[in-house]
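Let's start with one chain on its own, the form predicted alone, as structure tokens.
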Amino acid sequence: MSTGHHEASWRLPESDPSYRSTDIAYLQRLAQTAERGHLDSIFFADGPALFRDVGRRPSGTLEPTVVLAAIAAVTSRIGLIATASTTYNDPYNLARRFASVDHISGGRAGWNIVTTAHLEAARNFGRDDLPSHRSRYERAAEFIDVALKLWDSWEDDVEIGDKEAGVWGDPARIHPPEHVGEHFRVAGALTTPRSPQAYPLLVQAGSSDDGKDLAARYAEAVFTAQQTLDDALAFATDLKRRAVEWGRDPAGLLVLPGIVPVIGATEAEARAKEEELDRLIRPEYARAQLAKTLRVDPDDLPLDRELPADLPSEDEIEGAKSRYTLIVELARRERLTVRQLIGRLGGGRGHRTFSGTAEQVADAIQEWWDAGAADGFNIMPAVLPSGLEDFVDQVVPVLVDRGLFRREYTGTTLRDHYGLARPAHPHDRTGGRDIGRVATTTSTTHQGAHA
């Protein structure tokens, strides 16, 4: 997130502004930072619009699977998960992008699977309106279906390399999709063999009903965002039950909620850290976005009054339903005002944000996994780069000493970070199973969180 995941970290007297977002070198030691504190991956998140007034903060991305195929080159073992849109891509052209990056990183590919709830990404496509909720996830689970079939559509045994006979592979051994949908037609292979994790790490960061759906049926980590303990817990819980009601081993499926930390040699330095940042946001810009995500005009949002109790209904929102209720549900519960909902939100956006020291930042970790409201974390570091060295250097050497982390890499694909077997092909003539194109966890139990 360029200069961090705050809004307002660009106003930093530390923080260089200037394109920090297409400046590879940037980007490539971040991921190396990461790197260093063994964690299992880094996230770009990513849509096909310039979503934000320029005006806000520093803008401009580069287009992510490039940007992963580029970080590959200076890495070797940190997984590299990138988001791609199913409402604005065609299946065959995206499932040979990642699954190019899963053969040049080694099998340390993941794809965020998203359905883009934006009206400004629709009228670049050549749209009016935006589709509807119900009919992007319908698009995205057949589009799921389609690049599992191309990324099957190679058994892992195609090559032979008999050189007397000169017959380099096994025709039998392609298995072209032949798919007819309702969205798709895609009748070839795949150009692209059966790459070292079968196919890329397959996520999901969608926390409606029919996100939690399609994450249920097909995704292997989930991203969401959550701001207590209990919320945190029964989403958990209900993502793993709807992943039973879809035949799947629930430990299969890895809870990863976000959290953004500001970390401090003590905690009043950490607490100043933070209302640093939240004295930089520009209200005025806070206040149009916090207005365009709530359906309504920004003069309906007073600063320093409670949301109105007029907001529009969940089901009149056709997109971002879940930030729109978690959002809605966080100023209600706290009763707080437009000015302090606009505080909550420049640092996470919906997420959790925590400051404190290391041992605290740990503590709060601790919590959520020892209750089982999550399997992991998305570490969103409110300043970069310095939140991240932050917490490598300070918040991961206190998880290992706890035995909550890793000290070293023990696999060299995202799949080993995460405790996921490889998936079976459906032809697997060695007696493998196929498990419905989803991986299960090689043990019941982890070893860790996951970062």
Contents of the next structure:
Protein chains: 2
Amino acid sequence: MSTGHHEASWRLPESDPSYRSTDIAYLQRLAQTAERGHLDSIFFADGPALFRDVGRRPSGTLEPTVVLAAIAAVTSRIGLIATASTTYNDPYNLARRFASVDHISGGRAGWNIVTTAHLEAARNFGRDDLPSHRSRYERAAEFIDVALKLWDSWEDDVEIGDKEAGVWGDPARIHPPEHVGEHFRVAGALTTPRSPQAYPLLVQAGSSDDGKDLAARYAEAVFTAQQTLDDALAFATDLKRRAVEWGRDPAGLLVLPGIVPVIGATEAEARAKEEELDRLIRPEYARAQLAKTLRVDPDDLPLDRELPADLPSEDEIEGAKSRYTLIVELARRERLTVRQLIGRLGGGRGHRTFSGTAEQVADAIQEWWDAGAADGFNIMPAVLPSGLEDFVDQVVPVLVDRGLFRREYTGTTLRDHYGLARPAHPHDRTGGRDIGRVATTTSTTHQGAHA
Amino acid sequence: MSTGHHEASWRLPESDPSYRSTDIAYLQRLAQTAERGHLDSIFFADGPALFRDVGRRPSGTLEPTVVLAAIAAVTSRIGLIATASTTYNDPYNLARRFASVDHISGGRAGWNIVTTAHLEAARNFGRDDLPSHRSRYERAAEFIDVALKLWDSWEDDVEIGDKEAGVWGDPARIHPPEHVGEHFRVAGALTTPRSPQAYPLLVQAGSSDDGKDLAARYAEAVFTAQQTLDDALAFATDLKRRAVEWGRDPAGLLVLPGIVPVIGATEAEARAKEEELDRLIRPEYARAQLAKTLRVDPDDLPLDRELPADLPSEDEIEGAKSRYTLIVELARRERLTVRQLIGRLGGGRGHRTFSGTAEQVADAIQEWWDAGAADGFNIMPAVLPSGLEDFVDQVVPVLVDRGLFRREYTGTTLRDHYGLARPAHPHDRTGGRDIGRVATTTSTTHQGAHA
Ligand SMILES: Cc1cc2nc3c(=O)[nH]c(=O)nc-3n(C[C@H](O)[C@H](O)[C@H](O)COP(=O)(O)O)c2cc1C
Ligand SMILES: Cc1cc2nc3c(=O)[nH]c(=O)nc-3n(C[C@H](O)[C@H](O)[C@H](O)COP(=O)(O)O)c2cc1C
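Return the form predicted in complex with a further copy of the same chain of this protein as a structure block, the form predicted alone having already been given.
What follows is the whole complex; the chain from before opens it.
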């Protein structure tokens, strides 16, 4: 929702809720603001289904790869990350689209790989049921394998361009995947030459056991929702250990927890903003959604009581496992009532919310950075565009002064911003992937739909 | 191929064959040139497969919807038509992407609906064989039905925006398709609000019997390859008759034959240009492709003989039926040798080629327009960008002077340019579709891949 990540942000006097998510000029300006702050990227969440809450909050999203192409045309450095589902796409079409965005943007594309946990999506693609969690992740792994083969189906230097002889390219430098697998059979090479980054930065955003394994195997960056420093540290440690098990350099896998900042001139002002936002949540809708996530009846969730004692275990959840566990643990740990829990989820949908001055927000970021719990952060302002402007104009300078963030862009591609090397073509590889060290706090601004 | 529609255009001294089709700045400039000439639209052919002729000519294309989104950002009026296959896409994803391009461009999107006749494409989507011609067209019809339901799944005025009450939209104005059909089951509404044009202009480009029926039923514009005025007139008459049979106003279905102009300061100069291009074709490659299309052995096609007498009938062709027939009829009618036929196909791939002065090109256009054989033309310059610049700078002014073409854009959407009304929502419709009369010659410039 483009009026901000807080679900009630559209009800503030400053917000214009008229289809902002479909207003490309608005989205382009947000990206330009993020670029002014030298953030690494702008990120769009996504899912191929409309949720039944148009009554409750601004709905309506555009398909993010085309949005990013339009943003690419009016920006020059900022990375462009779109979410796309491996469950409801074909590898040939999707690999091609991301390669195209990478060409169009001069190497700024990223793909947030998700398996899509919603039954509503399944029902838009010929199914009555949600495919099982396990099968979605199995398909995701094969999907990425195929996509990588497609992105490597052209060597970097196919073109010969011999006008005299009438020979344009060298067919020997084209390598059709001829992939035959459990979920996919894809014979031919991509239509699209190898792109500036070779392929989009691979981002992953599922935190279940299977999700973490997928990330450890393929991802270069992971978006994650973590409420406490301890949890974030445990998550990062676990993920990097798994990456090592997959034979990877853990420095090539960046962990980027979300943070929902509410910035005020004083701490009291920031808190008052956050309280106003929470007051504007309509609890009956939020409770219905919570009941669906927890698989209980809404009547079993009285607003001023804690969660019921007998809830399903994560094993029984076929949808978004890690989100389920995060919600239950948050409520139990802080002994939140349903109303309080709804406030926390409405603000950051499971992500860490933080209200304070710009200095305090910078402290909150630095604390996790210094502890090694984060390689960067996904900045999800509660209110947009003002929250992003505040972050760029007030928090970024503090981080720069502390030597934690870049003063200027030093590279041109998204992997440059993250300190990662361009993947070599398999035919040119001398060893494993050459992955640089990350020296700065990286920041992203998160846009869009239903996480 | 973005150095021009003539397959040898890349070999000219003026051409830069370095991946021009993937150079977004180049494609954006082409679109801006077309917009300077007030052309209706820029059009990208497409297919999800790489053909095995990287040796022969520049290869490599980007996915066209993302290209058009990037072009939308640097243009304001020109229509943006992308080809997409109903055989290798899902209706939910594709409908959403075109709706998104329509939003991003302020109502300038068009969809060239094709069923994709190539085995290479099938093999990139889990199949060993090409689905039959009939089944592809059946799927296409259902695909369009579903897409139309999705585009109508939001009424125009879903938003209420009552901040006070916390009510954003009216769920009663959302109409999930709940489609259950032979090829597709799609339950839910689009994520994307109804777009400026309601949905993209529907264009069709198959000319077989099934292709014409699909066009007559759904299309608002048809791209077609016609070699002679008689054929073009018969085609247009047939198509409009079929539209009437489907209960439509034939004025709502524009017929746009392709023309490949080669413009010179004198007729002799234009002819010399065309001859130089034909000389640069490498006949052995072109013959191999022709043999594949005709389903004969290349050795049975000596370059300086006419086509063999015993060729399959159109009924036996499961690929591109109308293209097959066009080629055979052209060769027989003009008694062309294989070498001559290859020259004609290399120049315009079956489209009408015409070399002459700007006045003569305008005459060639006017002749078909006056005869009622065309409602507009798909301008496919043999060489790009120079051929498009020549057309815009030299031919357009002649057409404007003759009162055959607009001096300025009068509307903002692609349907405005074509003189067509915005489709009403089914809930608002008072009668059939309200379709305006077309008063001007419409022109398009054709980009890209394999027609
Ligand atoms: C910051 C963030 C953004 C996400 N965005 C999306 C999204 O856009 N679409 C989606 O389907 N899932 C998204 N997810 C992932 C899932 O909603 C979620 O992580 C879920 O748990 C599925 O994976 P899991 O079962 O492995 O946890 C996002 C997760 C995070 C942390
Ligand atoms: C101007 C023009 C452009 C076309 N572009 C494409 C295209 O981009 N991709 C495609 O698969 N088919 C394209 N086609 C359609 C088919 O190649 C061709 O018309 C074929 O005959 C398939 O339909 P048919 O069997 O009904 O004739 C195009 C046709 C025309 C006339």
